[in-house]
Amino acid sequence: MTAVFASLGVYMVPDFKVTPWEVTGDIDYDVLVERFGTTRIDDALLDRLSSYGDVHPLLKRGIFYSHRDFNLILDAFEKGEGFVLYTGRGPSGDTHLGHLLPWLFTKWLQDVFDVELYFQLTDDEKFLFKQDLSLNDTRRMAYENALDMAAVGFDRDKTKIILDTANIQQLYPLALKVSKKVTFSTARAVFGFDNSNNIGSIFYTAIQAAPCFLASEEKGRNVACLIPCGIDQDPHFRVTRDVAPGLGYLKPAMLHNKMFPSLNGADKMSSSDPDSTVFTTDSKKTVKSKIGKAFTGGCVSAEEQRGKGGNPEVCAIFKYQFYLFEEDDRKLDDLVSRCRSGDILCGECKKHLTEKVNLFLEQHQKRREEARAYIGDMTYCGFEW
């Protein structure tokens, strides 16, 4: 496989690209973690993580695959040092099942280690970054974006949401500090950068490198931070890491996942297919019509899959049983069986994924609605929604 362009930080080849900005087509895994140059989550890890209770299903089934230095994460915590959680937002749109992925997981470390949790919401960065985006936009679509990350659960009292342009004043002394340390050689190599780019866009990792030192200046020592995220976001934390030694702070660890497949077959959701993707404020009715449109793994026929049977692998609804709506890995066996089998026939299980999904939905969206008295009270520095 030859590379059409490969910088440091972001992957492009004939078949898939990935950026911290676009995602697109076929995505192989392996080659993110040969080129990013991270670690695979192994036996070993997982064993470890087994003594803190029942290792996440996103673990078990190679989701959150990879990562940087998150043995060292385990290390502070066994020795009583703690550490901080830092995820995000980048709010360009409506939330989609793909960006709860991280949330969930984050929220499950959340709840094991008992640790504090900063929540970027990055309206800075899609307004440089979208063209067609003002600043009023990106806010507005952070505060949705905000009602969705309450509703996952997170401890209110170990949790801040910091939206960049309103807590910039905590920001930016540190974004400064980063800035100094990353020439314009570094963001061009790692981000592809040309003198097409505006200067925002190439000052934008030094703010979303801060959140990492903040328990560090607020605690006056140095605090370890681990990073749930998807790998296409592991380019800016790659600078964040080199230049933190150099600034006193501990380098950041990170937990990559896979991204959450698309109901058209893709490695990806996209928000600009809606029907190839569930949103968290969708009706049932709309969830119905879109995963009964969904990419399978089926035959032409019922006849003809009762004698072939399907193929779950390329399945768009096996992949989100897979992914999100099955935790139970022994009904997920049995349901490879079926579908091989030809036992089972697409219709049942886009019937039962409607079920499942639209339960999930329907209680996030009460949470949702609840978050609305309350999400002021979660933010970084009393910002006022």
Second form
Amino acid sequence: MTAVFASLGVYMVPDFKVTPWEVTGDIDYDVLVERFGTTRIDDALLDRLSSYGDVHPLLKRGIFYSHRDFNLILDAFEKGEGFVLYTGRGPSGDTHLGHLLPWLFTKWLQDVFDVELYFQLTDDEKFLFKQDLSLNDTRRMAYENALDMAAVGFDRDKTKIILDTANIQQLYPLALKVSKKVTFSTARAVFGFDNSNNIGSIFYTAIQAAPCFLASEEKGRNVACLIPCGIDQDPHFRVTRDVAPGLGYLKPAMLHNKMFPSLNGADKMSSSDPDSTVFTTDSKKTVKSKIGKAFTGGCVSAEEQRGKGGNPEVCAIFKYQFYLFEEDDRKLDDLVSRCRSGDILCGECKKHLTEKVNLFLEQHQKRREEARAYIGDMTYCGFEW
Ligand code: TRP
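Target state, the form predicted together with ligand TRP; input state, the form predicted on its own:
After this comes the whole thing, all chains and molecules, with the earlier chain placed first.
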């Protein structure tokens, strides 16, 4: 059992690329921790967390698996100093399940620690990095994405939505301070820029750094900031952490998740392959068809599979259960043994998952519609959409 869990994302050739704008190849998450210089979440840290209640399955299963200074956040909290959460979304299209993963986890953190959350929508980023998107497009998508974020159920009074082009007045002084400390040479080394990149994209990291320090600015004292996010976003905050002390701020802490798998068996769900991605607004029929076509660990024929069994390690359906849709370890365990023994076939597994995803989406879509009525109250400094 443990071997199956451990192997998700581990036994792979270390030939891959992970940057905030490009994730390709088979990601070796162990190698990534070394390359990025982050710290693995270990049993001691999980033990410490368990004093706050049940540890979230995404932590127990090693999906949130790496961090920077999370222990300092707990220290601050335990000393009564408090902290704020910060995460975000680059609005380049519809929200998919992979985007929801860190948000669901962030909601759990907000519930456990009862803290404020800044949620940044980077309409500027996606305008700069996606040739075919206009600012109107990214702003419209930001609104749609914000509905999904709200549908996750964050505390409305403690959650503020930042829209970069609308909140630039609040962000710009901080971004300027950050940008003055980051040389082009650093930006090029960290993000891989070359002479063909537009100059806006080179400055952009300063805009993503800014919310880390907003609470400190507002409160007039240093407030710690914790960022739960995909590990692909780490380069931004590595740069932010380097400059923070020189600006008189605390370094932001991070919790990193692995990328949510694709239905085609690849490591990361991608919006550019819509068939291998479940969007939050997909209809029941669409979900059924996408899951129906998913890559599994099954054999070519039913007879063969009854005899030889399937392989959950490579199965996209199993990964979905493991990442988001089956929180009960015993049920997951049972699924693995029934698959391996040939007792359960892929069709049945797909049907179960389809039912679960559709139930989840039905509730999500309802809350998403309800959010239209109150999302305006959650905007930072009261901007208008
Ligand atoms: N750059 C992120 C993206 O493309 C959006 C983002 C902004 C973000 N601030 C963040 C993500 C903080 C995680 C944490 O999706």
